Amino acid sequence: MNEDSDADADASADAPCDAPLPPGRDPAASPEVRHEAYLVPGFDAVARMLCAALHVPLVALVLVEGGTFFFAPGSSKLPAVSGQLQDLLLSAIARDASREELDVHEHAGAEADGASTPLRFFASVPVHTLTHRHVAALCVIDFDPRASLSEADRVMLADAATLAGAAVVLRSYIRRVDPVTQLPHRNAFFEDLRARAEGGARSLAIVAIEVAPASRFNAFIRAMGHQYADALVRLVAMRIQEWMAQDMCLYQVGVTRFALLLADTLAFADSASFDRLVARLREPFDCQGIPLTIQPGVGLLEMPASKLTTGDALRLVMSASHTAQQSVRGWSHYEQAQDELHQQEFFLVTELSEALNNPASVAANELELHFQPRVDLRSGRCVAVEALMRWHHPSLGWVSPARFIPLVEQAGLMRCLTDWVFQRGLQQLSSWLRDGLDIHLSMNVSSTDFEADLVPRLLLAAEHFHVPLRYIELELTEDTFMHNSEAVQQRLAQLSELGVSIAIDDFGTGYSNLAYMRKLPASTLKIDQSFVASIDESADDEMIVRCIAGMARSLGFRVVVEGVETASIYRTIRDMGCDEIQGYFIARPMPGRDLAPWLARFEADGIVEGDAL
């Protein structure tokens, strides 16, 4: 029911109401009471249920942010609440533990001048969000006395509480309201920013928030738990408020985002300010006794009201945020050419994670692996191809590795690219050796993918494409190597009891820890292709190479000069005393079923020091 209805209430109806409990408030007096639409949305079920089944003639929610909710069964009235319950009510919501009075009597003065009926019972039980925030007490109040609650009874005003605890969260949706932080949430800034939009405003200028990458965030959950996450929100929170102008409105968009509705566009012309609100959060947070830091990025977005559709406004100005995380700066205006990016990125996504999953599709057929000879210096003999992917968009073209890698990772499929990697690599692998090509192939492995049972795919693989593993070699940069030490070494161990070669890729753009390269069980370094760009040029980088080879091959590794483009790098290399090389000078990667041919010429031709093939 609500305000204009009151007259009309049935004297047998439930009474739910409102009383706030103000600090301060005089003892003697009882708070107004006052009905409302919907008080806490299905409390007055959550009540009559406790009424019925703990036999009480009183039921009452205490809420943290202030309001207390009384549902009295068969009653359009409520005894007056007298100073004691009062007392007694402000004890459960400030302590976040169970409670249980037996025995409650009245203060004399209030029995003798009949403002209440004599208290004389009183059980409370903390009200907790899904997260553990405390947001309420659930109260049971009895006239008469009675004995202690049972095991049964408690069990259900626990329950009772659990229930209760959803509808508070809800009633905080209901009002706009975000539960963390008691700032406005989604909707309301999209209500918000409708209204603005329909009210004749020129033109609309949105601020965006983010607080950490969700990487980092979901690593503060799993060491310190929700609880903690939802104090550095608030800490947060506090902070943007503190550099807030008056007319500007914070709103919560997200758990870790938020949005401000600026009044006065021209306030993105100062940039000093949006600089200070940067600075002020990658301050330290002392956030319940340990300090930390985020990595906040603010994104800036002014538009044309007309032009701005509520939906879209948010996500403009996150992309923003998102691209001014990565910058040195921490903020950022919005660029349609860096969204169009974003956007491109998730939709290619979205395309290899169909072609990975689904080898029937259309995109399945835009993958192919090209092949990459290396060459043994001694012999002139092509050795081994290293297995290259490749993805020909229908409207993009080819999308390089070095774009759509990175993307992969991110949205953890690297697991379905290493074994599309290998059941393509090993079946043309098998095919080859069918026809008599004596050729080994090495296929990369990221250090995101070196789990547990990485070991029995491969194996897997191989056994359905019947190739014999010695012919397999696997490269894996040194992160892999670095990071879990001894799990990594324990399944390169038994990689290399198989049979399968290992090679430490990129050598010399990492750790480049040779004392500690040399207990593993890999036999092949490949120096990286970065320091051989520009040999002929530098004599460092000439320097460089130089002495990993022949510390690499002191240590017993087959050494793989990649980036080998031109005669004149070649002839370098050739006299470093190197085992192997790869590069445009010997061939560029090519499909599986140009290798043959190429070989022939190659073994018939040898090593011709002209241009680069």
Ligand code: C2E
Second form
Amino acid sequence: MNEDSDADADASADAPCDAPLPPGRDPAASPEVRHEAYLVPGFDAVARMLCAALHVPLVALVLVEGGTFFFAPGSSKLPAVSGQLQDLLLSAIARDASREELDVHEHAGAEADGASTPLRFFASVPVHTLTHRHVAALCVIDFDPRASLSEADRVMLADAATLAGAAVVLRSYIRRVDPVTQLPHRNAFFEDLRARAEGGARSLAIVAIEVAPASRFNAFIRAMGHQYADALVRLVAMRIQEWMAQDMCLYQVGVTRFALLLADTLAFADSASFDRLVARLREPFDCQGIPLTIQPGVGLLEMPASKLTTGDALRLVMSASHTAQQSVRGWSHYEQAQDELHQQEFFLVTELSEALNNPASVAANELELHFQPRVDLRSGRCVAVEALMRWHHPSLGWVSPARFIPLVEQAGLMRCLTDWVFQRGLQQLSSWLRDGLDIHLSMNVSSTDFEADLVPRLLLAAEHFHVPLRYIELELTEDTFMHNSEAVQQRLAQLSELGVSIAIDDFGTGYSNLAYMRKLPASTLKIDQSFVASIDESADDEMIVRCIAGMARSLGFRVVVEGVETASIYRTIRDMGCDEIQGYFIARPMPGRDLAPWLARFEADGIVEGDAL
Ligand code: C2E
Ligand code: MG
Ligand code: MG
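What's the form predicted together with this ligand like, now that we've got the form predicted alone?
After this comes the whole thing, all chains and molecules, with the earlier chain placed first.
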């Protein structure tokens, strides 16, 4: 813990009511103490021990930055703070030194005011942080005259001061306002929320605002640095403040997250107001001369005060803001179903990560690689198989890769998954090649794979399993090619020179720019199954597939048609002059061990034109 910087962040600290003020501070300028959490944690325990060990009825801790905390043991009441005590407390922090007043009544010469008991003994020790910053004075007080402290008492007092030093640092850590925006932070939010519930509010109205998805904000920090990021967050806070009504309180509850407590839920009825907030937040920010846009999400939560479990309130409203971030409108009410989906996604990613990273785990056995045959239409032979991930979840059953692959990508786990596929896929391919099967393997890779060292990873795995590179094909979607053109092109060129084939997957669902695709070192183009499914009913789809296939072939691509489910689709495709087909009509994806027997049957029977499935 960087205690000094945390304590510094605490510079605008509170001054408790009835407490003496540090020199030079204006009482009117001192904010009130509002929160229990702002007390010095552990002070009571330290003071109780001091009272017992030194037999004193009162202990006080005076903070240099302002604020005094008293402790009187048992049922003793805290005495009213007299002018005499005020003076002593102030002088205790004025100097960074220990002090002992044996008979205050006579020495200090202070007049006891009528309301308070005159003190007779006062001793104080300075309190330091671990880096020797003088932050407070710990004082023991008696109302009876007494002898000087013994050596053991002094050691005890010094030890207590050390503990108090740690507690003061901890206090500033816990209760500080956010140093970037100077807004109250999460603790204050929870305390206020609880106070409202305890203060009789029947329902709580909370708004959460997420500035940008974490990945995007981190990319922004990487590109621009923390200073810019801080400046941006401040600008966002200012726009929210401009929008806010007088009776709303704004908190910074995370680096890129704000929360608002509304006076009541009436404001939720004014949807135009939230449209205005989103529109304003979507306008470009001029962040230190650089124009920037964010992707805000505003979540709304109405919660009965009786149901308040503070930790959850924030989680629920954040779930709504997360949903809102992806929506066109940019704001949305909390919905339980959506929240459950987020939770489930989180657990899926956690479990998948465990399965991928820990081969010894139970979860690891839930993952399998299946292989789907691709058949060459001219020769009628199965020339390749596509590797497809399969996950059998213990409670959810089969989870589709269409569902978990995007989650893996968002969670930054794609590298692990692709490595896993390389290992399993190439191990299987190597065993097929050893058994004399002449078959190619295509594996799907995603755009995030290209950010990392994809090429050496593939080469290493191929070498490990003694697989010649010409047997390998990588499938990339159009978007991958378009988004990272420079880096991707370089790596693809390298792979293609080494003999690895490249296929454009799901063609027709993205930019579908054939002229651009031709510039890439890809040799195969896979037409997406969405056009193929209704090719027999839709003349448009038939025309699209026919045109893409014709153009792609004339540009030199090998054309593969995905999703061939029926005999009639097969016949239509065959007559278009495509090169390969893949689909349930030929075979569903199957475990590696089933391929050899399937191949034997297929080679004997050829394509049987009765419908499959
Ligand atoms: P894809 O690469 O386009 O794979 C083809 C998908 O179509 C597979 O779905 C396959 O099971 C399905 N399919 C094949 N023939 C037919 C058919 O006749 N009819 C229908 N309706 N579907 C058919 P799957 O296995 O669910 O995978 C979905 C997507 O998930 C894949 O689409 C691919 O983008 C991704 N994926 C799967 N495994 C991996 C992997 O290991 N790595 C990466 N990066 N992505 C993967
Ligand atoms: Mg594919
Ligand atoms: Mg595909």
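If you superpose the two forms and keep the largest set of C-alpha atoms that fall within 1.5 Å, you have the rigid core. Positions refer to the first chain, counted from 1. Just so it is clear, the structure is predicted and the values come from calculations on it, not from any experiment.
The rigid-core alignment places the CA of T572 less than 2 Å apart between the two forms.
A displacement of 2 angstroms or greater separates the C-alpha positions of S332 between the two forms, with the rigid core held in common.
Core-superposed comparison between the two forms: the C-alpha position of N444 differs by less than 2 Å.
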